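Here we start with a single chain on its own, the form predicted on its own, put down as structure tokens.
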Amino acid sequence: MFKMNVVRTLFALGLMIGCAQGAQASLLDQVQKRGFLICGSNPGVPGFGLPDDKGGWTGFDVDFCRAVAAAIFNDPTKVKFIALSAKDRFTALQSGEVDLLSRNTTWTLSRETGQGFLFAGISYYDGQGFLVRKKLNLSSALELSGASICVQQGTTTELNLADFFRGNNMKYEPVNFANAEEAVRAYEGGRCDAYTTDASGLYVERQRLTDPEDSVVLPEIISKEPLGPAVRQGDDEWFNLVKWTLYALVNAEELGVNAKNVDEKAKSDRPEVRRLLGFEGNFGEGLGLGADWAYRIVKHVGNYGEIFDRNLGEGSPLKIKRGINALWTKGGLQYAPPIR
């Protein structure tokens, strides 16, 4: 009898816990009730995330957060940006300090299975490289044996650096810093022979040096760095919303729908365009949104290509080529599942 009572008690407790969990508002409900999205961002990488002296944020990752806000609120300004270091970003996401992490973060197995995150796709395909002074006359990263390397701690960059040198039986001296700004400043001051980070970041930091022409990016890419937005595990509705915001941006570019022509495209007879913009079917319902969720995104923020161009590409000071971040129809890797 005692054992039976224990079983019944445990079963009742399980039901109570399950009901309590079910009664908790979803993250989308919480965000809607709050009235704004909280997004964790990088405060120091021009082109990806950077606040100005008035608190205004710009960047590729920043615009993704604005796209999520546009889908939810029909207002891309309803975002609060939280500046996060590489070291603090995961704690902030785990603790619920931020709803979404959009901060040039690499998608890895351990970050999903060990830290409780889900990556909502790849927004930018990147890879790690090295920045060195021209006067060293180096043509390859394989010539860096014995070099001192400035690197930011708490990143996959550290691990890739160690793997590269160990895999090539080379010695090196890692010089670790808490953030990229300190690492670059040390490199420019001559404390290190080279600076390493994602290739996109190398071009950004090179432009910020006192004399950019004194340094060169070596040709090797030593890692795969699939960068993308991340959310906490356990809320499928929120994960789907963030994921399909990215897919809507890519699909819009592929279909030729942009911020300037979206209203004209709303008159299109093409089924794919009509589904995207909410005039055929109600695909927003499964995301907890209205039928015009993707229309809102494109209207307020633009498509993937527009976001890339103004922050990183030809419309920006960085002039980064699309490369593998071009659409799959143009030789790149950006490919999105269909909205149907």
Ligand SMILES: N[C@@H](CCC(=O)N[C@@H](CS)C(=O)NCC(=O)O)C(=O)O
Given for the second form:
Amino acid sequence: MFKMNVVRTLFALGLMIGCAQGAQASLLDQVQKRGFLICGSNPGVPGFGLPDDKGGWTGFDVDFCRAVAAAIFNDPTKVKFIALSAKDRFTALQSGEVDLLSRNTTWTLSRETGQGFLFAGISYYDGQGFLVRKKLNLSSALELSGASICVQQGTTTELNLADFFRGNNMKYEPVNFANAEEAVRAYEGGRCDAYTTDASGLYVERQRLTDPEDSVVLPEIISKEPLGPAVRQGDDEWFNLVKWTLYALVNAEELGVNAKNVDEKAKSDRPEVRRLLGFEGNFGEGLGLGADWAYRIVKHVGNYGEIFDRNLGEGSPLKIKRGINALWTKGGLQYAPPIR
Amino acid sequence: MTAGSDGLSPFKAMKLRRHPALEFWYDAKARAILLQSAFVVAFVALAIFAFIDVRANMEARGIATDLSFLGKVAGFDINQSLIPYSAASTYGRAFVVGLLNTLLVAAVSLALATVLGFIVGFARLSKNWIVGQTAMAYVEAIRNVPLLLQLLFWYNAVLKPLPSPKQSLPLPFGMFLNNRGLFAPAPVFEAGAVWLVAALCVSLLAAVAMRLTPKRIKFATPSRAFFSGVAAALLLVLPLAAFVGAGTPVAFVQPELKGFNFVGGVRLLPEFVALVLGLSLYTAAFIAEIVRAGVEAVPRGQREAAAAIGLDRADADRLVIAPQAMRLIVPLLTSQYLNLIKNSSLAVFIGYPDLVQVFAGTVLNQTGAAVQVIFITMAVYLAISLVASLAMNLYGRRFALVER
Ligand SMILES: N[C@@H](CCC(=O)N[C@@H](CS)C(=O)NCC(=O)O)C(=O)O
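Next up, the form predicted together with the named molecule. The previous block was the form predicted on its own.
The next block holds the full complex; its first chain is the one shown before.
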């Protein structure tokens, strides 16, 4: 693991030598020339990002990468996925090993100003919670004083955890692991009284326990975790492309355009729909893409709501409610700037 | 005269035409110095160029390139620290915590591996068939399973199935064992403890003084028994007397089950125990082989010669065989020690907060200072390894052949 980091860092060094600004081809050009997108995704959080035995990937964050590939190549399969744990993801993005990081990563100030990234938006509004064993009979996270808590290192999770206990004047023992899998295994083995991560991750990990009924999620949400795709700073064209891919997904849902009706909607008279699908104006041009960029996205991967549903919502085993991730028109927070 | 016209190869022809100003070129030593300095200059220039360039590129992306992150607040907690540390401490302090945890686990494992390694090594040499075969089975079993698997075994298969704190296994001396670790009473020193400390100091000084006493005096027949008596008195009786005399000034705080965990007392984390077990059992197998090889490499004639001059077996071992075996053992031991220190970074896989886990893991991630953190980490391991080899080399000198 340390060796991997050393390799990544040296790789980053190598890239940074001689890649004077402007001298290099834009990332979009590079991706087009290469013929596929390289996307950093989750090593194993079902629903968000998960490789199957055949190397095929599924998940909410995975589908976002497919949407970007669809916009560029008109082919959602032109993506190479790289599994990145929380700890390895930033070095991988910094070093240029991936074009795009799409794996439940929280948007924070220091990740933009200190690490040199830009977040393209918020694809999932989340918050941190606790998973505990039922037999402890706890009803609140405030009863966790003195507990041992398993947590994944290199995350906002371990920082929020420290804040929460410090702020409430409680003691605890953090047990830090490099991967979610190890942290959960330690929780299951009894090393910890609680496991903490983003609430979305808690639903997922609970399902994966040998006996999910033995554990419960405590009611408190102790932080804001706005999760979204991130890119390196320094290439505005690429940043815009990724950002507007997300907005196209959300706008499509708002306009009622989905994978099934997208061809029919081509006949729509609504100006917003015509602009989205490229029949009026050429908005793809400014992104370095064709006029039908958003049409390709919706045609191949569906709109935001469809992606949510099939990976996390009713159409999935997780059955996560849309909650604050509903459209703003339906009482949620998902809101995209207009395409015009 | 053109090269080759006189039948000489062009190379030789050139050689014939040495220019006086280039004379130095034909001096192997001068040429070596020149070429090497040119190489060093080119390398340094390249490094400086790369450094400036990388810095500019990193800064253009808003990535910090200096070490100021070490002074910023860390914001995360660590569950084992030899110095006071909290989430409000700095990244620099987190670095020290990780470093000390690495040194602690390395030092403890090193000591255990050495003791066990020597015992197993001697056992392999034993004439007793069962003892020898058992030792061999141990060595073969341990050496042929990857260390990481062994660590995961100790951690997941042995320590985690231990009972929860509520069902802790009580051990002698008020200790408890559960899946949160090993808990023992912690000594608390009261005012009278100064006497105990003073007595211990005196004993220690005396021990050093005796060690420095020339053998000639120490082992002269009449003083031998006397010396042993004084030694025993100083090392055992004096501190004991001080302890009782000062009214047993050391109290013990018992660990107590409070809420989720035991509080009070001292605690060994399961991660620490698993790492120490894994590292020391693994390294001991290699050390055992080194010890066996070292002893077997001493020619048989040496033992016969020792017997011929009237040394008994113990004296022959101590005065003739051991010094010669050690001369072979020490350098090989050094490389095992260095391996152990490096292997301690496997800590990340079982959640022990060593330097790599805390610094190259969490700190790197929270700050994004990947380049700085990786270089510091590599430099630290290099420094630890250099110090360890230096110490071993100094120790090895004791067994060097002395020409008289
Ligand atoms: N949102 C947090 C934590 C993200 C995170 O790493 N979550 C865990 C649990 S949902 C995960 O994805 N683990 C997968 C792995 O790294 O093995 C952050 O950005 O720091």
